[in-house]
Amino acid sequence: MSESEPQAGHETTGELEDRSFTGQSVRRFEDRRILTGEAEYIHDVTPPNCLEMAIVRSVHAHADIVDVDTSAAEEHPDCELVMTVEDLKESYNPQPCGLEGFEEWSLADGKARFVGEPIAVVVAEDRYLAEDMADLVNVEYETLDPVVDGMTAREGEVLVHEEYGSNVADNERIAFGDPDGAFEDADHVVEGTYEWGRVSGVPLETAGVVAQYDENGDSFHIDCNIQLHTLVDDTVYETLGRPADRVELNVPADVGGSFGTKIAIHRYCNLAAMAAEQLGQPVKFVEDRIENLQGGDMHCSERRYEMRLAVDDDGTMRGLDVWFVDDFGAWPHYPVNQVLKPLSVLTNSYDVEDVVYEYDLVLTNKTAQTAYRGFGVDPHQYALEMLVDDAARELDIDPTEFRRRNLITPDQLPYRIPSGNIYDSGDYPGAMDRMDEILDENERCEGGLLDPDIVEQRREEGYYRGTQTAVLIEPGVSGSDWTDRQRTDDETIENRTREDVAELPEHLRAEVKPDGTVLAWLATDSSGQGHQTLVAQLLADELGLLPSDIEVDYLDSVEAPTEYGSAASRMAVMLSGASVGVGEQLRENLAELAADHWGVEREAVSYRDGRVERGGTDESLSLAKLAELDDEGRTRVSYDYEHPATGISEFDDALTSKYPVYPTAAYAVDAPIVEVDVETGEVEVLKFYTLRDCGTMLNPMIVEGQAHGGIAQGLGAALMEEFGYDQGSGQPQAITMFDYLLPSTKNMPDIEMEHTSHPSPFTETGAKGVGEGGMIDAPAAIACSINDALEPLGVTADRLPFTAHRARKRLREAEE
């Protein structure tokens, strides 16, 4: 990044011509108002008469509730309103469910199945009389013995759904080639066990939600900050039994973070959208921080691996077996896409044909799981690339050079995956080497981090260091109808074609303005990543404007088409694709229109810097003049921009089964530079090196600000985030900020960034999705780091967070 880039508003007219504002790190519009305070959140949303709403939660993991008295909240002559389960059962329907068997309320239904499940709501004036309203419901509860980990729930002797009848809600064994033959002929087979913690994205805003009720068109317009807000709007207008035209779903400019977790705030929509019709007046909800931690629907997965891998004396790698359980907590709300999505990225960077895969997805006494940047991939790059690990020290092979024997080659992409997904483009050796190269000039020389010398002695001091580079596969740009494809029987995904395939676009509207400058509306919302920024600079080129000449807003969910949105990395693939769009039907359709104007034949007229020029005259139009004489909506356009995988036939045979599309592989090279107290066991990363491909880089600002979170995020996963959970009780251990422990400028080593780019052959752009990058590579990367350091004692990262008191105990375990 450099710092000395001008912001782009600064450029004159004059200077556009061969300039091309894509590429460079034109700064974030978004962050003059975030940064002076102008940024408007859900907080700052009151409408007049507006209530507030407050929630009592269960106390108990897992209980019988045989009353919930609200009489004396009732009586309180500062309750507006009180509602339980059986009040919503009257008048509205269930959420959607993840998975087929269960019918979840918004609010407890006769059994509290986790700590924080909402049980009744109260609605005052003001929030602090609701919660003291609150206080004054009665809830009379039989406790029932909880079920707190997920291979003890698979034996089902308590169940949390007796409905149900079993605690596996959903389990599948995918085999592709000839694992069983791969495994038999294999000089050796590794086996390994690997845990990942409970770990999420805690965004500075909580979710929050403010809902209004039309009595007259019988209709809600409801401000939340909920993620995907076209996709998921089915999640409320289903269950208060409206029509989708009539729950308009409103997302602010500005959302606080959301990283996946606020797709599953429909629960406070729906309950205060309720309330509001209930009462005929605006009523909000915003989520406190222990309502976030504790019982927010907001923890990503918590797994445990048993993995073997088959390979040779020479290190190939021949067959790879993934088995694991997935603890889901109380319901199934997003539990089969997050975790069939690694297999987009089954061998990660590997060339391996013969694999099986096989999942059982079990349901506990915690909260539910939503989605979490990475939707499950970072926990299976964690135990692969362990497994990994475990198989090079156990042939005697070097790490690195285990792995470089077992890259995809560059001749060998566009690379087919055993589960039918496609790496676009890169040079993974190449950049492995690249890495080596980096190290070696920087740190594994006299004076180094990695100097022999000062790493001995360090070793003598009880503190031992090491690094480990591995390469890491980030999949981009979810869509086309994976979703329902996973909620499809195997008898019609059988009978599945190509045809019937839907496509998810992203969709992008543009308009001339009376002054000429352009107005663009995005269909997806926004939590942060600079979509409005990205979408005026591009546009910017498309019709030789500045970026200040672009005005970016957003659509709400009655507007917009129902397109996917924000997710899975998809945003600057998709937008760049659509902007690239909608600038050459709009060019177009100027042209058109000034020739129209002067009476000539279209090709007599052509486009260039913001007007539209008649050939072989100094003649020329305006955009403001162009909209002056726009009487038929040409200065208006609005283009999808479909889905990448969907144009190339070599995917259809993912896309028509149950398997991920991903078509973009970003791909990162990391190598933390980390060092172990063995007395304490604390680990510090000191450097964390890393080498990237993005294919086109849209904003180069942008793109490291993607991996900077990224990382910060992969090293609180690695090392110190976790909701943990009482084994006996169920009680949440980590409901405040004193117990959830994000990492801070202090935890944060330097970063030392460098890119590649290799375009990817199947978008618009070129470009490749990022969104995920850092949480996806840098937890499986800080591991095998500290696994480097400790190989002498014998000790790996086996489960993370390698929290202090992990790593104490198992370098103690091996003293024994």
Second form
Amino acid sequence: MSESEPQAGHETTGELEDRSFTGQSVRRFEDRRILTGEAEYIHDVTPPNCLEMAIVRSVHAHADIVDVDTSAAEEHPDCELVMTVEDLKESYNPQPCGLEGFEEWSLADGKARFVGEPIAVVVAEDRYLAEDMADLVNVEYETLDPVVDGMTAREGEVLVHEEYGSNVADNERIAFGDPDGAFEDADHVVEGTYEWGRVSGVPLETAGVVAQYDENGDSFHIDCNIQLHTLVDDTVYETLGRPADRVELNVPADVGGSFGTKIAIHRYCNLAAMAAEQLGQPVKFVEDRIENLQGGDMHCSERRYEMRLAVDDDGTMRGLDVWFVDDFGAWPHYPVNQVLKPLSVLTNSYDVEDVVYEYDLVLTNKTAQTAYRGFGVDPHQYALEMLVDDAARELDIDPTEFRRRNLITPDQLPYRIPSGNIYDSGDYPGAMDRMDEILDENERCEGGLLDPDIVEQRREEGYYRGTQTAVLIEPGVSGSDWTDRQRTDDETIENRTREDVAELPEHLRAEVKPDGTVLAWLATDSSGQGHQTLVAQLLADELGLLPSDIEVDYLDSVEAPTEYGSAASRMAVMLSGASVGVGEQLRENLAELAADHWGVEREAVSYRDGRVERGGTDESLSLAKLAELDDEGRTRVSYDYEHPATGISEFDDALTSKYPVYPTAAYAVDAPIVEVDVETGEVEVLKFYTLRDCGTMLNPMIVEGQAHGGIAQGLGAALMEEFGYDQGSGQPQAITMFDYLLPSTKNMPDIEMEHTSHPSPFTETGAKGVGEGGMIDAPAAIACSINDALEPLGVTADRLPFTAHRARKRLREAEE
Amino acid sequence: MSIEDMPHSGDRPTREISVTVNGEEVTREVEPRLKLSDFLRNECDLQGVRVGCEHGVCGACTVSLDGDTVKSCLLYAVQAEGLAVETVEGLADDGQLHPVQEAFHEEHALQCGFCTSGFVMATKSLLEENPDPDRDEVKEGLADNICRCTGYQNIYRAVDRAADKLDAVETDGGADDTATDGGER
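Could you present the same protein in the form predicted in complex with its partner chain, rather than the form predicted on its own shown above?
Below is the whole assembly, all chains and molecules, this chain first.
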């Protein structure tokens, strides 16, 4: 299978115009400083006189806070500061919460709503001393019954927020086409209930903040590893009660992973900034791992789906009915996006017109959710594929054949799904056929993992093997205003025109330095995706330079326009589009500059190979020379690459309605080969086959790396990872990495990856996003493979993670 | 705990320790409760020692202690008294990356890089003990370290490549046709 041979990016051969770095596995510029220990992550940032903060956290899931006695801490000579919510109320604002009707302070106000909720902060010279001081703060509680389960919370017997009056913070039922008709007319209706456990990104680097306050300018400089620092900066400056331009969020070049989760670390930014202002000294906070797992506002979707599929005798899918409850924990952070993003891939790869989609977003006594790679799409795809498997069995059709009969075909693309989003390009049946071939050639043959004789023999020994292919779509490139639109009343929506639609472009700057190399500035933060390398290789092509001639740096939240950044697999598409735009503009500016210098018409000069040439002569000007000549700033350009749906009329309907538009549809056909030990319930993935289409591969090495990582996280979600809670007390059961199990080398099989490429017609470079892929497709694929393996025993992976314990339980129940 | 029980920074117990860190002797007065990982990061300014979990699972803080591969978050600095510590900062020789570091770069075996120091140290140790590990031995050898980005696939390849490089160093006295680096400036 494909192995992309990395390309050296620093060769000295000429003839640059004949070669392209785009599409090559240019090795990363980011690596050297990381490999030598020189990289500076937020944990490494410690300005002079920096103090450290520790947090006093609730030990109860639900309790009235009767008293917070800070006197002992305050009297101690090592204590620099103690803050409770009362101190916050004197000078600051609540944090923006995500839904109207909720007033969330950065510290618990009167009541603790989850274990680990911050109640007070203390500041001392270092973290050791700060933790000592935290021990001196005495909190008196009056405990309340917690509500721990999403389905129970809907009943509203125990309210997480009394003043809100309900635990259902949001709900909606949306019908597309004529689902009632489809369900009435169809030959069969298949029903299923599927559950998805709480998981999260759990980046190796925890959250970190170093806040400094400048009294003279009444402004803050906050170094932190927040994600989307130009988009979510309102959660910090609004809380601090300062205008945006006086709260500078700066994210280090090196961030130790985020996967979406770090968009919600504003609580820490706020508290450290407040402490820095109170003390007039820099204040640092580094979250420890237990804080991160227990109460770091960083868990993601926890869903129960009840789904129905209307199917005819011949296996035609007629209608889909999706209902689910998502347990958001104590506060509805980023809620609407997460439950609605699945609308962008509502019917996955199937041609179904009549669909109903309904959800309850409920609150419980658990830590709040944030975004996580996939952002709510992964559970949807899992539940839908489970339902498809169940339907195939009920109709007694081979599940692969059943899928194939309903796939959207290449001649239907671009294909408009019921909720209005459009899939750009691809060949789903072709991909499925190719995966069949791969399995036949490698595994269903004699001696292969799926050699029927071996499968039979293993089964006799108590090990059940199986695999199931499915085509899973990854919606890419978010960044239009559908979240706001979702909150808009129907009449306004009705009257919307295309001009009313706000879309979020991506900003890029570049300038020629005196030595003729180019410095580019990203408006986004990175957490390991290789953005610097990507921009360098694309700009090198645009400007006829070497990637090593391009340096890439970052803008802080004040310097950068309030635009978007890295989310929803945007970066390959948006940064590549922006790089092309910046390159074109810089070439044009340089040509004009040279023409002016020579006193000739613009047409008499041309940009070529890192210099401008004067036609009919052998005169040319290097980039260094042009930088020297430039006195009007023409060697400095910025460019905003528009959201790809802008100006494409196919998207008009979706953009003026209130449903999400994700204009790229990368996809994967996965065939994980799993083996279940029916004695212990343990599931092993023996090998993971995957065939993927992300359109143009800008840097195959990075593309594959993204897929590998996503698949590993998907495997974790399918088999191991879960933030469990004690149903009685609401105590979290996974607060160390001994309880929240991340896949290690022992769990990860070899991944066999192949690519197909159908470039997107909607994007500048044909790239589709790939950042969320594996996490979106792997859980569904692994679950369906388990279904295949356990088919003879009538057991399905109806709840993820399908841990050994759960599997054993299902197997025992099936025996009875 | 009450304030009477809690010592303040002026009267805390300390102990003087001397540790050889990447070849240089470091002597410091430290609290006995100071973790070795924090000692290396804060007292020795070796920020390549990463703190990911502080309870011995993730392996980001992996260093070599007198030749043993250890998780520095599970030891106190005082336990390193008189011993030699090697961290990722000690690997590159005069600006030339160690073959394991080179292999990680060439195989794209790192993304966010937070776990990378630990993986590099663990890989070096694995290859010292077993210069030619098969895939299962690689998996076994690196099972104490967690990477959340790479899915381990490229780390496996990097270990294979590093083994080849080290083998070439042994047999050819250092000759190795490493591809030109795209990341150097």
